[in-house]
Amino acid sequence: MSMNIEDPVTEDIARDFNLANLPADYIANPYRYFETLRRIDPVHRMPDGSYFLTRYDDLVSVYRNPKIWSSDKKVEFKPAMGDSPLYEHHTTSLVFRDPPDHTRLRKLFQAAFTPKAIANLEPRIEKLVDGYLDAAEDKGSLDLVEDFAFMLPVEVVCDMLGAPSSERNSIRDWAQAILGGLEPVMTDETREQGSQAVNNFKDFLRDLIKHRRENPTSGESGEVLSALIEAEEDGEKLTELELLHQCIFLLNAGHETTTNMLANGIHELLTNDEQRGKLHKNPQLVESCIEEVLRFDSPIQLNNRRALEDTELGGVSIPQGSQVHLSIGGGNHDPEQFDRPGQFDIERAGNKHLAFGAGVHICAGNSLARTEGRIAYSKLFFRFPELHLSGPVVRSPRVRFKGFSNLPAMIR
């Protein structure tokens, strides 16, 4: 039985739904709110005038029409971030740019995620996973977040940029401070911590870039910083500022969402004996298992867009300038798209989830995340068939990103 049984909230509670003032039980199970909103008010207008979308088809419509729905966040971020380094980062990085600028940056940035680059990383990913599991076997226990789900993607992304793995804890702290600036509610402390993290990241990266310019590599080991430095499209390269912020984005996005994906899936399999048994019986299900994890408990729960003109969604008029919040978790649990959406099923076929978005902004690193997931799940569950949770688990308190702060476990 799944831990995320959909238990709808009452209609009056759903009608008061507001990202700026969420109920205490939202983090534990947001899907019950999405179910009621999708049924009674799928294009839900919140007190600040923005709209919260929970239907799959509405999300796809927005994702696939960047001419109407802008990803640029200068208007939204300016009031809360001001002229801070945090504002500079979030308005320069790839994910918050519109075509044609986004198109140019993505082509340059894609150097980090070519099939060759990912293939070159596979031996390193396997070695890292084996090392974590060796340490767990010696100890008899591990925290599946701190010692596994976090460690793997942050070390991989450090390798990609030639950053020493000794800096992984600093990188995590900086990333969490910067990504904290994307939560629905911004505080002065959040802005200041995020801005300091951006400055620290830029200083760190300037040294890395200087070293790599002086010592370029062929990328055979999976290191891609040289490729980003040299990447050129129609005679244009990344500017120094663009290079710095795309590297910050790579370090942040490259480990935060993958950490959550790994942890969410591990938790679901450890609390669902039936599905875990299916995976043991048929190891080839690991790839469809990853897709179901991404659908069922998406590591990113929210995206946002701004209407560039008066438009309509699901029969609701949306004025120009309005912001819409795309509930990825809501869309991925829409019964019009997914049969039995509240059931975790690693054999699910035709799983066209939206965990990586869609359209021109589909996550550039989705192939790398899937590769890390395939190797991590396969090795973890088949090496430790008696793996089990050994204490209370703690959900991360974030709204935009869904994951766990800890998952204590014993291997036998």
Contents of the next structure:
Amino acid sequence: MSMNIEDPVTEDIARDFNLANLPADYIANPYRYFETLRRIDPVHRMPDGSYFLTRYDDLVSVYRNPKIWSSDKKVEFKPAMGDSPLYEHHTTSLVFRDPPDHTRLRKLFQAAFTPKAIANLEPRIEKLVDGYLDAAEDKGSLDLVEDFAFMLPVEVVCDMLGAPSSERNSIRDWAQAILGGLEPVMTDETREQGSQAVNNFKDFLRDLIKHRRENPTSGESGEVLSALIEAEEDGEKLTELELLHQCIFLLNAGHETTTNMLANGIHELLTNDEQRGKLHKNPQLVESCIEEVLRFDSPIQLNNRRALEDTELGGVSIPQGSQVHLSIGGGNHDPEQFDRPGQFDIERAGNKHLAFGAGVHICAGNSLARTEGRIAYSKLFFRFPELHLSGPVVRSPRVRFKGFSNLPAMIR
Ligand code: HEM
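For the form predicted in complex with protoporphyrin IX containing FE instead of the form predicted on its own, what are the coordinates?
Up next: the whole complex, starting with the chain shown before.
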């Protein structure tokens, strides 16, 4: 489909763009807004004084300068989150810390994401995917989110931490409540639910860690957890609180994002016969197809930074303390960087999208996500060549995360 930028919003609508008060049609197609904003006001000041950036080059320059652009969220989150468990989580996980703490925490994750470690996960990923497709074959139908795109990533991250997969529904609910606390508008209810979820998650992880300590060699899974526990025992690298919050973060970061990537691309391919036909003819395109899915309909749409000093972006002065919203969807549709950005093109070359961010915080799980995508798409589309949508698709109402809640389908 090439719907994305065919109908950009008017300049008046773009000038009033406010993340805290978005129009109803934004969720289905935010790109119409980014298109006009990028053209008339790429460093857009919103009523609360923060800036919304839609130009690729501006995003890259912010990502690449952590000395000027801080990821630490203590200042932003304090007013809405207070001293809640939700605040504790979001200000302790590595993604919202700056060097040198960030550097120390990031090193602890490295071993889990080497090419060798990812390659070792491949047989397990293949087996999981085959299992979901066997179940669909028996039934003749499946919900491509509930029974597929959600199942795989949550199972893989559970494996990494040695968490029983029987807990995956609780993990999903907790993750949604915790990540819901990052939406542009926070209600008392979202704060309460998010904090409750952090507490539940901590209890669950304390049990898991205790079990792991008592049974250090209790199986192949849980290697990441063992490495983190070792670092905690070492005393200097990781506190107990940091250990718990990195585990929560990993479980959250590793699944909803990947679920959305899988679902967004499946939806695109099932509604775009031309591109799906190309993939069929040439299965080797699956890797560039995944990259295009990540660019075209990015699972994470927003990242944030705060200016540590007075600075400037594309000729606009930004005072110290200002918050900026990096529109990943905006950057990934910038015509200065991508030819025909509104076209979904699985053969696109030189696709340097920003779906995984860039710079020191670039997604630690990017090759795992890519591997899951490659295996999932290869098997799904080749095993069920007649796969088609069979009922109303439901989009997730989130602004920061873009995806679907339901994609009902028949396999023939
Ligand atoms: C398609 C799926 C995914 C997308 C689109 C995605 C996107 C991102 C983005 C944009 C960031 C940077 C945040 C920032 O700079 O503020 C990030 C960070 C991170 N992601 Fe992912 N991610 C995905 C999958 C995963 C998976 C599968 C894992 C692990 C199992 C993971 C683990 C992490 C970690 C640990 C960080 C923090 C890195 C740091 O702060 O140094 N992600 N991700």
